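Presented below, as structure tokens, is a lone chain in the form predicted on its own.
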Amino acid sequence: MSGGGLVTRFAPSPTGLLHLGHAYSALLAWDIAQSVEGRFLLRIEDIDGSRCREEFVGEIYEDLTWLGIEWNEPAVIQSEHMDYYEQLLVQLEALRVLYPCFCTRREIEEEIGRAGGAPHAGETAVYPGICRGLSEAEQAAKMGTGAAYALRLDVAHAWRLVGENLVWQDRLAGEIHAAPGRLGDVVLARKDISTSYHLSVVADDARQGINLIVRGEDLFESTHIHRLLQALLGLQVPQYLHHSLVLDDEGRRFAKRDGAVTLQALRGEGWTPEDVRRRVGL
């Protein structure tokens, strides 16, 4: 993939200030696009209204501008496109690959424990399918009580529908055969929010024409689910580049709670964009 047809993106959530890890991902995507006269787009992933803050959106723009990054179109704001995600949910419901889950977090953890599958430290627990077998009558009865629920993807059923032979290309890892069952029946929406990270990121990457997704290796496993959603919804399949994470002096990944390494803090200490590039290895 080369030339002006390449489109990359940076898609932060406004839940805090950008840090060195964000800078690396954004600069890498920007540099790749610039190297082939491609396009770089910005998306603000703000569907989690309980954690996202408008003031952080302005800080994101300021930090990226300070780094010398320009985006080719106005930033896409996810919360302004909820109707689009609802349309995709309707498509998935027509395929009968969604089911309502009424479990609380505690119930899920207890069920996993009883099954002898408690995760090790640092691992993500896979939902054990507690509500997958509910009949339509049982689902309707629970919904009728006003109980909160999430819509989960029936991965096994969806996998059978698409033929169980999906791949994607990663610029570092090569050809990867999708294995979406590794993440279990992920949540695609909630009763009060018609999308989730998995659905919205796949939908927006396709709608924006992103054909090279540059993001951290911590999201590599999510791509198994994303490839399945692309197949179910008939969306284009981009290339991926899952880069290594920027680590602090103690070998830990940076997080938004690490205020000392935010770009704003470093700027206040006199850092320049060139200093940031040297620190992250670009």
Ligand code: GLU
Given for the second form:
Amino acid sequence: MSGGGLVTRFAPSPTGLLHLGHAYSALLAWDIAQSVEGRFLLRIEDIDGSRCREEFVGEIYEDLTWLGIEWNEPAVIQSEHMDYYEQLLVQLEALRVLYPCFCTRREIEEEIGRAGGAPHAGETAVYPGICRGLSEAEQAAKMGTGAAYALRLDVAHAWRLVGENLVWQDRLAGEIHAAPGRLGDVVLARKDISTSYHLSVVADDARQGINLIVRGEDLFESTHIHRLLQALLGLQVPQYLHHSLVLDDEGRRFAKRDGAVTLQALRGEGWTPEDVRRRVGL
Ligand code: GLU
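Pass me the form predicted in complex with this ligand as well; I've looked at the form predicted on its own already.
Full complex below, order starting with the chain above.
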């Protein structure tokens, strides 16, 4: 990958204020782009209207600017591109790799319980495939009752279709052979939103011409699915850099839900961008 051609990005979800973990990811991507005169883009991943808030978007711009980061084009706002994700779903439907899933969270948990506990990948239980075997008549009957449904990727089928031999390059972990079954049949269109994190992140990274994705190692498992989606949709394959996570003083990863100290709060305490860099090791 030659210097001037590098395009990387930071893609936060505006569900809260940025903390040191975000600062590390954004600064690392920014520094890499700067070091080779590449481009750094910003994308606001706000497809989940129930969790995202407009006010946090402004705060993200403010925090990044304070850190000394500039983005090369106006930020891409995912919620403005729902029609694009729908087009990709149509492409996947034509490949017959999607199936409707009518399950509630409770039904999925009960089924997992009956099966004596299922493997867990990260925080989410792997979907036990309840709706995968529904016939077209059964699907139509359920749809006829007006039941809400998500669209899941039939990973085993999709995997066979693409030829089962996919790799990606990670700047730290090296060449990785994709094993997309690990997360199970992921949801590509949620019941309430006609897309999902997996679909829209892959779609936008391709559309924005991102060729280096810098993000936390907590998303490493997701990349197996992303690589499969790239193959199914004929999209370019970026290089990855999954970095280790910044830990707090007790050795726990920073997370919005734990009320991690935000950049805004640190700024209020008199921290400078240099203090942030020192704390995250950059
Ligand atoms: N929007 C995701 C998040 O805030 C990150 C997406 C990515 O970097 O792939 O967790």
